[in-house]
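Given as structure tokens, the chain that follows is alone and in the form predicted on its own.
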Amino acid sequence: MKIIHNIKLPVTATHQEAVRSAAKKAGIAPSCSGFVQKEALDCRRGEAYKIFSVVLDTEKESPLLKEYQEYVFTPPKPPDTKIRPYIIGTGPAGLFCALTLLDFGVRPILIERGDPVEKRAEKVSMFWKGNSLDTESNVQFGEGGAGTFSDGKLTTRIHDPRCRKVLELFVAHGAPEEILWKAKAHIGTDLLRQVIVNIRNDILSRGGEFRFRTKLENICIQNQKLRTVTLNGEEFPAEKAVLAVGNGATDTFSMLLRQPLVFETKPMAFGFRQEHLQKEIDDARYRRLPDSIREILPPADYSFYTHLTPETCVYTFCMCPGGSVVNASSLPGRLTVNGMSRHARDGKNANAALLVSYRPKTVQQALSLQKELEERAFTIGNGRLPITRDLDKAKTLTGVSPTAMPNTCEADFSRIFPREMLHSLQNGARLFQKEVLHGATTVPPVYTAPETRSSSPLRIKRDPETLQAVKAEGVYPCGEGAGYAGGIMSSAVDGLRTAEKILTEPNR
């Protein structure tokens, strides 16, 4: 199997046409079988095209053709199926780790501090309507992880053959087949919830076990080896534990920092959500295209990245076309926000995080600033989400209506962010308006603060070969919370990699 990239065709082109065009370009008979591995949209320079990467069933050698790497994993020897690893967290890292272990007869025990996704969704909905926050089951915690209440993006910068396996598993559990080839694939929060239910049922049917409303309270490491885990006050012997906690588990981080583990600081970012009318994003991104083409294109997205200084960059993150801003809080007296979209992306507004980079000197410094920003935001609005349409003066102006629930309040963001951080965000917002929207917006955007959970505040150092924590045999830091991923796809891939290492270990 070979892959060929950069097959440029009209936006109306089908996959069959893409395969034929790829074969012709490679000098192969048009009857050659193949499939589209990636389909991207290029709307630059006043034209619209689809750009395909196509996998062809051929062994022909050509400078245009590259080897197609398929994901294949087989343990070197049958794994010890008597061992039952604990998987702490049921986000994508934990769930995909479990699916892979079960493929080879190893039955994990999944520990989740929150509720099953159905009950969790009900509690989140009630919270957004004004009910009290459940600190154990919310936008951050619960089955599916924080990505459950997001756009369900499946984009990633990593190039790993496991990515295809992750997509295939999502489709096998009910996700739309289009995610297999869309360059900017997403599932959407509405469809993702049922996919998670299907994954849970699959895990249960094959002997996996879920323990909901169960919190990891301690791990015991003696002589550089995992001995026990403490769950809801009860200690259990443990040989292996996958730490697939999410990036918002600050209390779990505090517990882990007391253990004989090795930690590293990592780059972070803080900022806010910006909302524009989706129509204005469409107009800016598709502005030179004829109406006949625009009407068949999806809601437009964008990305933005700029260095204000060699050390400081401002960028957009997790852009949600046709989406909404949500209260993503998980702790009393603290506020944080995130973005969310349904699969149809049919909302009136578009939103994205606008963030400024931050390099903490210590893990505690990162945790302290995160806590400080979230507490300030809560205090300013007495629990309401702070918004502004004027980053400089916090004036009350007409403009985009905020989508955040349950309620918002006009606020001066200088009371939330440190002066230098806010100054960088203000400059970034101006550059975004100029470079991405070409200064063409007529309805002022609205900003909602703060976005503080875009990444984990720490990294639990692990051996690059075994993926076990340094000086802690049997402990597997995994996914976004442990500092090794940045989204649904990379977290799921890290879950697969971790399972492979567990399955590859020699039997004892």
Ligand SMILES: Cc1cc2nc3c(=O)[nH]c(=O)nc-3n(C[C@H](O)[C@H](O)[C@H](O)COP(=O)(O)OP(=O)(O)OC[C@H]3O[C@@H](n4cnc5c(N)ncnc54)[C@H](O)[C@@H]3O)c2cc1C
Contents of the next structure:
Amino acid sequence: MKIIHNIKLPVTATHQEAVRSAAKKAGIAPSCSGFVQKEALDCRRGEAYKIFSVVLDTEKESPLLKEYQEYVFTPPKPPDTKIRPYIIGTGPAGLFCALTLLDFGVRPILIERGDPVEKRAEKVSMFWKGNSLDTESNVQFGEGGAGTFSDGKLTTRIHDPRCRKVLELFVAHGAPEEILWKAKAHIGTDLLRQVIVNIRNDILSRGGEFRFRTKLENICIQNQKLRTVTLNGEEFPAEKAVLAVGNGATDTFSMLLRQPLVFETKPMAFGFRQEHLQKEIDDARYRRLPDSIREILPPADYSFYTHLTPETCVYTFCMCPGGSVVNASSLPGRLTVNGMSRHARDGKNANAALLVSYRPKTVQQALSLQKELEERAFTIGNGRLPITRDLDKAKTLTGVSPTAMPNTCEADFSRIFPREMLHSLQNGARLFQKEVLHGATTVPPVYTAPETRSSSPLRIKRDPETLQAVKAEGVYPCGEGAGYAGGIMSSAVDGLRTAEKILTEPNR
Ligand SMILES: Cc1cc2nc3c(=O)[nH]c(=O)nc-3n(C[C@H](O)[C@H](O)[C@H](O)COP(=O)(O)OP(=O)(O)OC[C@H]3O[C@@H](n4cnc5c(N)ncnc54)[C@H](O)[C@@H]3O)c2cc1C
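Would you mind generating the form predicted in complex with the ligand now that we have the form predicted on its own?
Now the full complex is given, and it begins with the chain already shown.
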């Protein structure tokens, strides 16, 4: 199998046409079988094209044809199926780790502090309607992990053949097939919730076990080896524990920081969500395209990145076309926001995080700035989401209606962010307006603060070969919270990778 990139065709082209065109470009008979591996849209310069990457069933040698890397994994020896690893956390890292272990007969025990996704969704909905926060089951905690109430974007910067396997697993559990080829694939929060239920049923049917409302409270490492895990106050002997706790588990991080594990700082970013009318984003991104083409295009997205100084950059993150801003808090007296969309992305507003980079000197410094911002934001509106339409003076202007209504309050963001950080964000917002929207918006955007959970504040050092924590055999730091991923796709990939290592270990 070979792959050929950059097959540029009109926006109405079908996959059949793409395969034929790819074969022709590679000098192969047009009847050659193949499939579209990626389909991207190019709407620049007033024209719209689809750009395809196509996998062809050929062994022909040509500079245009590259080897297609398929994901294949088989353990060198049958794994020891008597060992039952604990997987702490049922986000993408934990769930995809479990699915892979089960493929080879290893039956994990999945520990999740929150509720199953159906009950969790009810709790989140009640919280957004004004009920009090359940600190164990919320937008960040509970079955499915942090991305359950999200746009379900599957884009990633990593290039790993496991990405395809993750997409196939999502599809096998009910996600739309188009995610296999769309360059900017997304599932949407509405569909993702059912996918999570299907994954759970699959894991249960193959002998995996779930313990909901069960929190990892402690781990015991002696002589550089994992001995026990403490779950809801009870201590259990443990040989292997995958720590896939996500980046919101502040209390679990505090517990882990007391263990003989090795930690590293990592770059972070803080900022807010910006919301524009989706129509204005479409107008800016699809400008000069005829209506007949615009009608068949999806709601437009954007991304923006700029260096304000050599050390400071401002960028957009996790853009949700036709989405809404959500209160993503998980701790009492603290507030953090995020964004989500349904599969149809049919909401009136577009949102994205606008973030400024931050390099903490220590893990404690990262955690304490995160805490400060979240507490200040909570205090300003007693739990309502602080919004502004004027970043410079906090004047009340008319403009885009925030989707997080009705739980918002007008606020002066200088009461939340340190002066320099806000100054960078103000500059970034101005540059974004000019460079991405070409100054085209007529309705002022609305900003909701703070976005504080775009990445983990720490990394638990692990051996690159075994993926076990340094000086703690049997402990597998995994996914975003452990500092090895950023987003649904890369967390799921890290789950697969971790399972492979567990399955590869020599039997005793
Ligand atoms: C609202 C929102 C929208 C997002 N949108 C996107 C998007 O569109 N695309 C994208 O790629 N990324 C998105 N993200 C980020 C994405 O969700 C994360 O990158 C991803 O979920 C990380 O996966 P994970 O498995 O490492 O951790 P998580 O998904 O965070 O899962 C960790 C799990 O561990 C559990 N847990 C934590 N501590 C304990 C404990 N002590 N004991 C037991 N269980 C515990 C938690 O309850 C949670 O279920 C979004 C995040 C949020 C909050």
